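The chain below stands alone and is given as structure tokens, in the form predicted on its own.
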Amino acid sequence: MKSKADYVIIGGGISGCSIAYNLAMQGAKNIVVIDKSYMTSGATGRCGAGVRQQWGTKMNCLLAKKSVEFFENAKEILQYEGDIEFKQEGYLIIASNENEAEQFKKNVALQNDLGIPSKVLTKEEALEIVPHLNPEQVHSATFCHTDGHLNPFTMTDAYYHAAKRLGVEFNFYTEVLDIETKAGKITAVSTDKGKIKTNVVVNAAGGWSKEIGALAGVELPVYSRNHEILVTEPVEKMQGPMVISFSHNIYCQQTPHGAFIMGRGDKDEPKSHTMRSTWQFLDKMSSTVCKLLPKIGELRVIRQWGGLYNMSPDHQPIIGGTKDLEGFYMACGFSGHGFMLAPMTGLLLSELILGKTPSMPMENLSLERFEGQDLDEIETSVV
């Protein structure tokens, strides 16, 4: 491991790998990535890997739209020999009642204004796309055909190999113990494998972002909680798009291999770093999918697991630096959606770090937006 680096990135998930790649692509040298476990061991390797542009806030829409544009060409851009398995067959978002339907119309209007090709569907149109929906549970829907699903392991691997070819050094199974500072500036990162002198640290630690911030003396208004997912046996293709319902608290996608992957949140889940898997989740998920997608309810469950959502107060990411500590940058608080926003996370943060004009305004992503004021926009389109 190097004893000195120009940039140290803490976190070896897709955000950390994207940031490292983008820094290197823009000419930065001497970049080191540190992770306390293996690549994708955190939220990246435990996520549902859906990619959607149908959001209720402008920033999430823009970040997702530009990220999808990258994903569409990622294999070629990153010169990856494997398959990132980008299945671009859309997201079907179910409205269960009139109130949801009215809000979704507003969301689609915003999305269309930003160039996202989403549209409002009647119940009958939704059933044409996914015939096995229970019509009694559907009021109407929205659909965007360019939304989709990726393989989180191969997508991150693509970033990793592209970054390595550009000279980035990765150190896995290396735990950060302290971030040393002097006179409001970073001086070093101390790990269980040694110390790295540096003036720039990027906190891309996912579920442990708050703790990494604390090591640097930076208070981050984020917290982590467990989010559970299950996967079924593989079957012949029967569903193209991801089906998602906020009122039913479910997202459900058939992967290219035929298995269905589905997850749900739990508002009563306590703040913690636990990634356990519970029978309560299986019970609630089974009940929900049998009600909304009864044909899928007939399938056998193969396995289930937990992972961490790193939540911010407005359910939008924190991407940027901080006035409290020079050289400290962060990409956290994605509230369960860091994977799908990783391309723009890496690009914007690398531009900011290198003193370039960001590709889009970043004020609404800053840590300072939470200081002594009501939040302008809170993202409600979250499962």
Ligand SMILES: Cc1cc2nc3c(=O)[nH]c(=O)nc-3n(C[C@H](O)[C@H](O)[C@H](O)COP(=O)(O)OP(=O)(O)OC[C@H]3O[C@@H](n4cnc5c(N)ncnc54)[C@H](O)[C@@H]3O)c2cc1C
Given for the second form:
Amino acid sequence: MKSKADYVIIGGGISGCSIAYNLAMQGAKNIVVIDKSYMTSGATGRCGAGVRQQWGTKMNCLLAKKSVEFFENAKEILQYEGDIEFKQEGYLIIASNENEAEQFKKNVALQNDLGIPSKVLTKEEALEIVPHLNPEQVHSATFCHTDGHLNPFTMTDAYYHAAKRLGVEFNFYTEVLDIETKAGKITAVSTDKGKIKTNVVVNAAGGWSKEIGALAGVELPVYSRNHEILVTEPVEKMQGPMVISFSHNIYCQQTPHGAFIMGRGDKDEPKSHTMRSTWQFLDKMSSTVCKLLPKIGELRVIRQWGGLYNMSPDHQPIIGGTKDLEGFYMACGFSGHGFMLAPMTGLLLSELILGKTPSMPMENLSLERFEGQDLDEIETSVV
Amino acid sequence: MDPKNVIICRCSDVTLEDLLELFKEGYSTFEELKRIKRVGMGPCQANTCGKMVQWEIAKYFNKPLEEVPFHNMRPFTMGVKLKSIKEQADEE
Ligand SMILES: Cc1cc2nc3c(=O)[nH]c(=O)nc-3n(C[C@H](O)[C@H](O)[C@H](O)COP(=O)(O)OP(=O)(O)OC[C@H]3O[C@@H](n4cnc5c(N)ncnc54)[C@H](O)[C@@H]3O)c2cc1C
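Just the form predicted on its own so far, so send over the form predicted in complex with the ligand.
Below is the whole assembly, all chains and molecules, this chain first.
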């Protein structure tokens, strides 16, 4: 491990790897990434890796749209030999009632204004795209054919290899224990494998970002909580798009490999760092999928697990620096959708760190937006 | 025997040659191998290949077997139909 670095990135998930790659791409040198476990051991390797542009706030729409443009060409841009398994067959968002349908119409209008090709579908049109939907549970739907999902391991691996080729040093199984500061500036990061002198630290520690902030004396308004998910045995292709419903509380996709992956949220889940699997989740998940997509009930579950959502007050990420500590940057609070935003997370934060004009205005991503006044926009389209 | 012809993981169709390539690239733990190649992630949940993967890691990296961590085991041990789980839940 280097004893001196220009940039130390804490976290080897999709955010940390994307930030490292983007910094190196723009010519930055002496970049070190540190992770306490293996690559993708955090939320990244536990997530559904769905990518959708059908959001309810302008910021999330724009971040997701630009990220999709990157994913479409990621294999070539990152010169990755493996398969990132980007299946771009859309997200079908089910409206269960008139109220939801009204809100979705507004969302689609916003999305279309921003150049996202989503549209409102009738129940019949939705059933044409996913014939095994239970018609009784569908009022109408919205669909965007350029949404989709990826393989979270190989997508992160692609960033990792590209960053490594550009000279980034990765240290896995290395835990950050402290961040040293002097007169409002960062001086070093200490780990269980030694100390690295540096003036710039990027907090990309996902579910542990609040704790990393605390090491530097920066208070972050985020918290973590468990979110559960399961996978079935692989079967022949039977579903193109990701099917998602906020009122049923489910998202369900079939990976190119054939397995179905599905998850749901639990609003009563307490704040914590436990990543566990429960039978309660399994019961509710099974009932929900049998109700909305009865045919999938015939498939066998082979594995279930949990991971951390890192929640911010407005369900939009915090990407930026802080006036309280020079050289301290963060990308956290992704609130369950940080995988799909990673290309933009890396691009915007690296531009900011290198003193360039960011490709998109970043005020609404700043830590400062939470000071005092009411929040402009809160994202409600979350599972 | 040619490593190409030695099948390690039957569920995900991973050969010894695949593992050796990943070792060469620097992936050295079961957790990493699982995620890059799906080895041990199929319906048998590594009940068939788990020991072999552990053994191959030990051999390649020249470590005693007991120092190579086994993969993190998660529920289930056997596949169960979603419908059966739902029916069981309804009864309770
Ligand atoms: C079940 C589930 C489903 C999801 N589905 C989706 C989805 O469909 N689409 C989507 O876009 N997003 C989804 N998400 C959210 C997504 O997974 C996250 O927003 C994203 O992966 C965050 O990536 P990250 O790199 O910021 O954090 P992480 O992947 O959590 O990485 C943080 C890393 O920091 C390391 N770390 C922490 N503390 C320390 C320390 N002290 N020293 C060294 N290293 C440290 C950890 O080991 C970890 O590897 C889902 C999340 C979950 C849990």
